[in-house]
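Single chain ahead, written as structure tokens, the form predicted on its own.
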Amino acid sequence: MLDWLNQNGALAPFLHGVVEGTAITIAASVAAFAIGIVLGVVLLLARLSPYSPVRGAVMLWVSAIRGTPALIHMLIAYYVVPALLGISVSPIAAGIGALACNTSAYIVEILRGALGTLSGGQVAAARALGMRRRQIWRYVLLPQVFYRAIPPLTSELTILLKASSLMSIIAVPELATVARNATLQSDLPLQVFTVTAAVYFIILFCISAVSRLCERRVSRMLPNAH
């Protein structure tokens, strides 16, 4: 096995690569889920807004990015955005302020959903404590949500994970990028995607893995939230 892949050292350059290519995979996508959580929490409690400009304008920015491609919102953040504010972005930085707006706007709906299946009696009987609209969020109502949410969120984060390889078409060297110059530089395509397949699929089982662990634990935590 190793030798057919390996062929006489011919893709010793793209496996060693692979590493490079697949840390920084990890990390821009890690960091733009970070980062779409917040915008998320944001945007949802936006949404919740009694001010009707606010929730219009929250649905509006939903709208538009779940109507449109994220290779789209890949070439604004590199070429269209640093040009109107008149700076430069690297391409990593790009890729990830991308793929975070991308996913914040699935998200707000995903907690959304997960708001939904709360019930109000709980927001009453919080009050009837005399807790605060800040202390009901924090205590009470995010906690349920993210818990409820953690399914579809590890779906939401496999499907960021496998579109960053869009962060291709903007020269940044993650695993898809590393796959696309090895087929460019030898004749061994089928090694290649192999690796390649073998390594996303890794990287998606451990996160299945480690959203079930954090589901068990966090229903030890909440017991009643199911």
Partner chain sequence: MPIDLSIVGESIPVLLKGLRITALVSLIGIPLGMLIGTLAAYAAQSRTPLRPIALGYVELVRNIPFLILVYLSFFGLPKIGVPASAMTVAIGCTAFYTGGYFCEILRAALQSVPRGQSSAALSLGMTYWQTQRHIVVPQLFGFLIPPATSLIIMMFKDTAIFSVMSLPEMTYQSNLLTANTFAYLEVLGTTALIYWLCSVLMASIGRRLETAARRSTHQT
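Could I have the structure of this protein in the form predicted together with its partner chain, to go alongside the form predicted on its own above?
The next block holds one chain only.
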């Protein structure tokens, strides 16, 4: 197995590059996920706004993102957005931006689903206690929404990590790019992509395992859903 992987040292540079590529993959995914969550909360509040144009804009955003390929988002973030704004954008910033926008549309739906499981009585009770709208969101609703949304949010994180490989299209030096370059240099595609697939598998498998653990904890903390 090791001989098959090593091929007389031909893959040594790749195996070193994998570490750096993995670090960029993880860092970019985590950054995009964090931005996506913030965007998701903003979109959720806008989605519940009393003004119908605001609600309509959020629904349009969600539908447009969900109806188009992530690869196209990547290309639009890299080529179209900088041209429209008249700025220059590094590949990694464009990649993170595209992933964050992509995930925000899914996160807002996840949060909305979690919000739907909360009973309306809590808001009424909080209001009766004299809390303002902002306080109700901050102290009553959002903490519970996030607890309930942990399982779908972690599965969204795994989807985002898988989609992060698309950043190779705009030459962000993450794992998929490292692999593609190594194939061009060594002509050992089977070895290179098997190792790459294994690295992704391990990362994603760990996330799922942690997610299952969190889910069990949270279900113990929140014994009744209503």
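Only a predicted model underlies this, so the values are computations on that prediction, with no experimental measurement involved. Residue numbers count along the first chain shown, from 1. By rigid core we mean the largest C-alpha set that fits within 1.5 Å across both forms.
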So that I can tell if A23 moves, could you say whether its C-alpha shifts by at least 2 Å between the two forms after the core superposition?
no
